[in-house]
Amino acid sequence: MASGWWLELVRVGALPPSVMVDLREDLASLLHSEVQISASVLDPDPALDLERRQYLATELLERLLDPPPAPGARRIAVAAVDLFLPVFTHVFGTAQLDGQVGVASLFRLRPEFSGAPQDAGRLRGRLLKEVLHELGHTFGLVHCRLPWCVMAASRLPEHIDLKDSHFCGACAPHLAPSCATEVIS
């Protein structure tokens, strides 16, 4: 069981700095831990795959690592940028299993990426519950079978909204016993 961890969130590229303070606020909210937005902005331009015209995800992670995070630290990079892991022709996110960092992007979470209206609200729902289960990843949590779970997979971002943006009771003593808001297996 993790204890006495806090996080950091990284800007990464041109997002707005509005969205990083409302994260912060839903997320602090939520965790009981301390949640702070770090006054670093990440270049996205290294990680650039000229022929595929996105971001590739774990070269994100690793600049992420430069400097590395303080004991006890997790730090969770937010991006706008499309990114993807070679094997994916996208990801939301990814996150070192039991490590440190992790990158979420609210690129494909924006409903009218799929021609849906503009929907501020669903769009922070949707990066607060993807920041969650990348942080969840770097506790070393794996998807979880309960479609509800904040830890389940999701392929489209129908699937995000269908997910609480709470652990469930057998995913969150592995954050701290103060994330479990209900029990239910």
The other form holds:
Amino acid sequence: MASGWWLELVRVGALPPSVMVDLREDLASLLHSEVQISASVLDPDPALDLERRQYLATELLERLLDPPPAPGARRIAVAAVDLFLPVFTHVFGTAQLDGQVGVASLFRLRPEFSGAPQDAGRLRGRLLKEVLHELGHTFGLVHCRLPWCVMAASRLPEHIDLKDSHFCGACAPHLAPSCATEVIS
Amino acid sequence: MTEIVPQLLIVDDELHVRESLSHWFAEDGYEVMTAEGGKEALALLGRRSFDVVITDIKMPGMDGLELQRRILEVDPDLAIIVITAYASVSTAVQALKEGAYDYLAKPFDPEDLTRVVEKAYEKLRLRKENILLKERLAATGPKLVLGDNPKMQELMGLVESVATTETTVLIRGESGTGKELVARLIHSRSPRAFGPMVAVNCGALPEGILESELFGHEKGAFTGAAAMRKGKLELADGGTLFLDEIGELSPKVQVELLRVLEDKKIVRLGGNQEIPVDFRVVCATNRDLEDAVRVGSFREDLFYRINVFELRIPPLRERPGDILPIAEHYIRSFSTAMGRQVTGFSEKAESLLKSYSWPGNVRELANAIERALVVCRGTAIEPEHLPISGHDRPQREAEDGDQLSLSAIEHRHIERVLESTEFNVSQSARILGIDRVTLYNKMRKYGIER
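Having displayed the form predicted alone, please output the structure of the form predicted together with the partner chain.
Now the full complex is given, and it begins with the chain already shown.
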């Protein structure tokens, strides 16, 4: 690969394939690294907690590592189900810090989840930023203090809207060098 | 500049909870360590420090409440956040009563946890910063030079005790004993240390001007009041107001000041708007205020209002052990300021310093050392450099004084001080603790000429 790493997107369960296509297109235009959609689909059911009716995010990460990604590859799963971590009510996504896999869900990113009208464009933008955010964690990036950086912590979906779809100048160099300048806005 | 990374300790017997929380906070940039029980947590705390501890309450062996007690015994400032799946108001209240920073019931919204931890860390950071700033302020602030005099040691203890309160303080002592320095010490060690310290010499100004100085005035309040001006009482807002020579206040200003001290509001001269003020009052006097109350020149109600906590500074003659340490302090201070290499006193100069009565107290001693440094060309001060003589020894003065009237003693003392300063009126006035005009008046009265 030209940039030394590439991204593999994995569809989780019943997520519409069109979401993956749009996401791949958005990511490819920003990253200038190869972005592939995996042919296989990850079954979320083994991660289902029947009592909470939510899916354990760390369990999905475990499953994403089987088989392990090739060296240099990043693998991000995209789900439509509600994710959680033990002790937390929910998470938008999670990733291995300085690892290779991550998962993001659009379940709580949908504007109608917080009572707003449906908005496909806004949802697409939020999902793109959430995937970039989890991708950043796989490169060892922690939350950024600049509120407009895509690595800023987002506790609410509305916070994601306030961020750019870019890494700030401090975060970008932590990604593979060949893509860093491409990613800076 | 390297950013300080918050240190977090997570204590929970369940592996998946420890992993979830450490993963979450690692993403936030915290340095996270985990322990599966109280014993392991205490061992970690013994080896290194943390800023925030998140602990489960229900754990086998030592539970979270016991762990919290053990931690706070050693480090009462550590922020502890307790979490539990067995949410109950009584457990929460118990934990908070025993010093927990906050309480969360599992499962919790990630936003709530992050907010609580960030607030706890911020509070801790501010507390540490506050302690550091206070230490720096104390290190650079005013200092009272002490020997081994028990009265002065006791005075410093009282200053430290009263400084942290809001109590009104009355400082009593002869002229030149350092009343303003003690007032500044109280201010610098008080919670108002970051506010202003405003000093007013009530004896230095005529009534009308003092009123304007204290209360300020509106534009056009009187001839010459071209613009609004805030008074000292208003400028002291948030800090300490030091009223020196309070016994010299005129009856009119006494009434006005009493009203301010009662109401904590002022009205500028020529104005009608009440302005709230918040200051701590420290007063000083060398007068016998009880006597002034008896003869009616000082209001009794104002006296009781300002005499809440009394500090008495003993005169220098009552603490001869302090003379040399203070003199040496001024040698260091003036030598640095003047670029001199003077390091101490000859034996004879030391003995002269100790035998002199120092009627002008520390101020006179400081002036004497300053003068000595000006004329000293070597590394040690000799008796001839000091503007005092052995004739002024207290014993002899007391013997002579038995036979003289008070005004005769004053006459003679003024003459001696003037002679010792080679008739330098400013320096003599400083030594005598009076202003130059008063000294000129007294020289005229006693017919003292050069």
